[in-house]
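Just one chain follows, in the form predicted alone, and it is written as C-alpha cells.
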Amino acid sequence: MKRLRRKTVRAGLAAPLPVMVLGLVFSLAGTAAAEQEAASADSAPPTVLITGTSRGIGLAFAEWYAEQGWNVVATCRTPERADDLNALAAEYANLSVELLDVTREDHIRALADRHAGQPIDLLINNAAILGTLPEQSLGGLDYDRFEQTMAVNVYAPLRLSEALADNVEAAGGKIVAITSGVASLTLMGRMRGLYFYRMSKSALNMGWRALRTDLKPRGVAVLLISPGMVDTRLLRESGYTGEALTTEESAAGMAEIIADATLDDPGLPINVDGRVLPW
C-alpha cells in the first residue's frame, strides 16, 4: 500500500483549523474489491452519477470511476463553464456530462425523468457548499448564506436521492453522501466558527440514518463517508493553512470505502483511512 502524499495548504485568510486526518494511508491503484464491483467484459459497466463534478473531489471521482470502467454520469451546475471536466469527457467515452443544480428541483425531476428505468449502481451526492470563517463566525452571521448551505448541503441530496431511489434499488446499489469529521460532537473541542457548515452535516448524518432505515430493505445500501482534509478550492477558502490530501488521494480513498461496502454495514460516519467517526 503506498502511503497518501498530503499538501500543505496555505490560504491565510483565518486561524488555522485542527488537522482531521493523518497518516492516511491508500492505493491509488484499483483494489480487487473495486475490480469485484466493477462489470466484467462480457457484461454492461455499472453506472455512476456524481454531483458536483466541475472539479474538486467530484472531478476527481469522476475521473477515478471513469478509469475503472463505469458509466459516469458526471453532473454539474454550469457544464459550459467546466472545462477540466469536459476536457475528461473528450477522453472518456464512458463519461457523460449533465446539467443538474441539485437545489433546484425542476433540474433534479428532470434528471430523473432521463434516466428513467436505468439501474444507478452507486449515487453519490458530492455537492456541496463551505463558506468561509467570517460569514460563519459569531458576531457576522450570514442568514441568507444559512439558507443556500442547507438548500445545498442537506435538502438537495436527500431530494436527489427520494428521486433516484427506484433506480439504484434496480441495481441492488449504493447511495453515498459526503459529510465531515466537522459535524461530530465528540471532535469539536475548541474550534470555532464554520456555524452553518458544521449544522448542516450534522442535519445530513441524521436524514442519511433514517434514509438508511427506509433503503435497507430494498437492498438499497446507505453510506456516509468523510473525504478527510483535502486540499480543494472549498478548503482554502474556509482559512485552513494545516496539511491536506490531494482530491485524487481523497477519491481512491472513498471509492474503497465504498467498493468495500455492504447493506449489512451499520451506515455510521466513515473517514477516508477507514475510521468511524465518533458523533
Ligand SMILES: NC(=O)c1ccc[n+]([C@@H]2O[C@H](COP(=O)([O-])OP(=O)(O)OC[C@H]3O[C@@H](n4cnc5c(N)ncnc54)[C@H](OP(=O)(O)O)[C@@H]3O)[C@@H](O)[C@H]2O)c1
Given for the second form:
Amino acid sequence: MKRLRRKTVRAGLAAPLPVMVLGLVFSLAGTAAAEQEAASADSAPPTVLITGTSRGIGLAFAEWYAEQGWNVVATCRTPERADDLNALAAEYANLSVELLDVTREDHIRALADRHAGQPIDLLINNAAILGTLPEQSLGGLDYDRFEQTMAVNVYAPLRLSEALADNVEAAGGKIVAITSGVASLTLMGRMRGLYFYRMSKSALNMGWRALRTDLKPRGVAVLLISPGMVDTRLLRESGYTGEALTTEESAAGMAEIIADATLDDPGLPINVDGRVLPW
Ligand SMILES: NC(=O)c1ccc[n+]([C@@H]2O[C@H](COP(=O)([O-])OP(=O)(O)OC[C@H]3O[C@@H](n4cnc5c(N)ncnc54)[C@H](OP(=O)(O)O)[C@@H]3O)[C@@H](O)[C@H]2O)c1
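Right, the form predicted alone is done; let's see the coordinates for the form predicted in complex with the named molecule.
Up next: the whole complex, starting with the chain shown before.
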C-alpha cells in the first residue's frame, strides 16, 4: 500500500484550536448542562464531503482534512477495492468511507437521505475522468464516451450539489468544483485533442457560475479551483511528462485557498498557486 506523505501547509484552517479552548473554558467554569450542551455543539468539528477519494487528489484531500481534525466523509464508487482509502479510515476515526458512484442518481439520493439535516461545511466535487486520447481525437470521436465524460465531470457535480445544497447552507459552507486549465479558451493555444475533457470542464465552469448566483444569497460560497499539474493516473493518461506537484502538495494548497475564500470572492477559477485562470 502506498503511504501518503504528510504535509501541513497551514494550521488553523478549521480553527479547531480556538473552539477546543472555548470548550475547555466552559467545562472549567462548571457551567450548567445546557451551556455544556451548547459548547459541545459548537466544538463539533466541521464536516467535509469529498467525491472520488479512492486515489489521486481526492485521497490526498481526505487525508489532509482528516489530519486537521475535520469529520471527513470520503466517498468512492468501489469502497471494497479502495485499499489506500480504507487504510486511512483505519487510521483516522474521524474519516468514514461511503459509497458514491457520482453518475448514479440512486447513490446520490441515498447519500442525501443518510445525511439529511446534517450541516456540511465543505463539499468538494473532485471525481472526474479524462478518457483516452484516441477516443477524443478528430476522426475517431467516440460519442458514447463523450456522454460518459459529461455524466461524471458535469452532470454529477451539479446533481450532487443540488442534492446537498440544504446541508451546506445549514453550515454556511462552501461548494467546490475541481476545474482545469485545459478548460480555458485563453490558454488553449495550439493544444489539440482531449475534446471531451476540455468541453466538460468548460461546461463545469459555466455551471458553477450559475450555481454561485443561486447559492450566494443563501450564504453558500461556490468555488472553482484548479489543482495545477499533479502526478496522478489522470495526468499520466494525458501523456504529460513534465514537472508535476505531488497530490499532497496540491491538496494542501487548494485547501488553503478554500479556507481563505469568502462569499464575496468573484467566483473566478483559481489555480493552486493562487493565480486566477483566464476563462
Ligand atoms: N492530475 C492533474 O494534473 C489534474 C489537473 C487538472 C485538474 N484535475 C482534476 O482533479 C480532479 C482529481 O483528478 P486526479 O488527477 O486525482 O484523477 P485520478 O487519479 O484519475 O482520480 C480520479 C478519481 O475520480 C474517481 N471517479 C471516476 N469516476 C467516478 C465515478 N463515476 N464516481 C465516483 N468516483 C469516480 C476515481 O475513482 P476510481 O478509482 O473508482 O476510478 C478516482 O478516485 C479531477 O476533477 C480532475 O479533472 C487534475
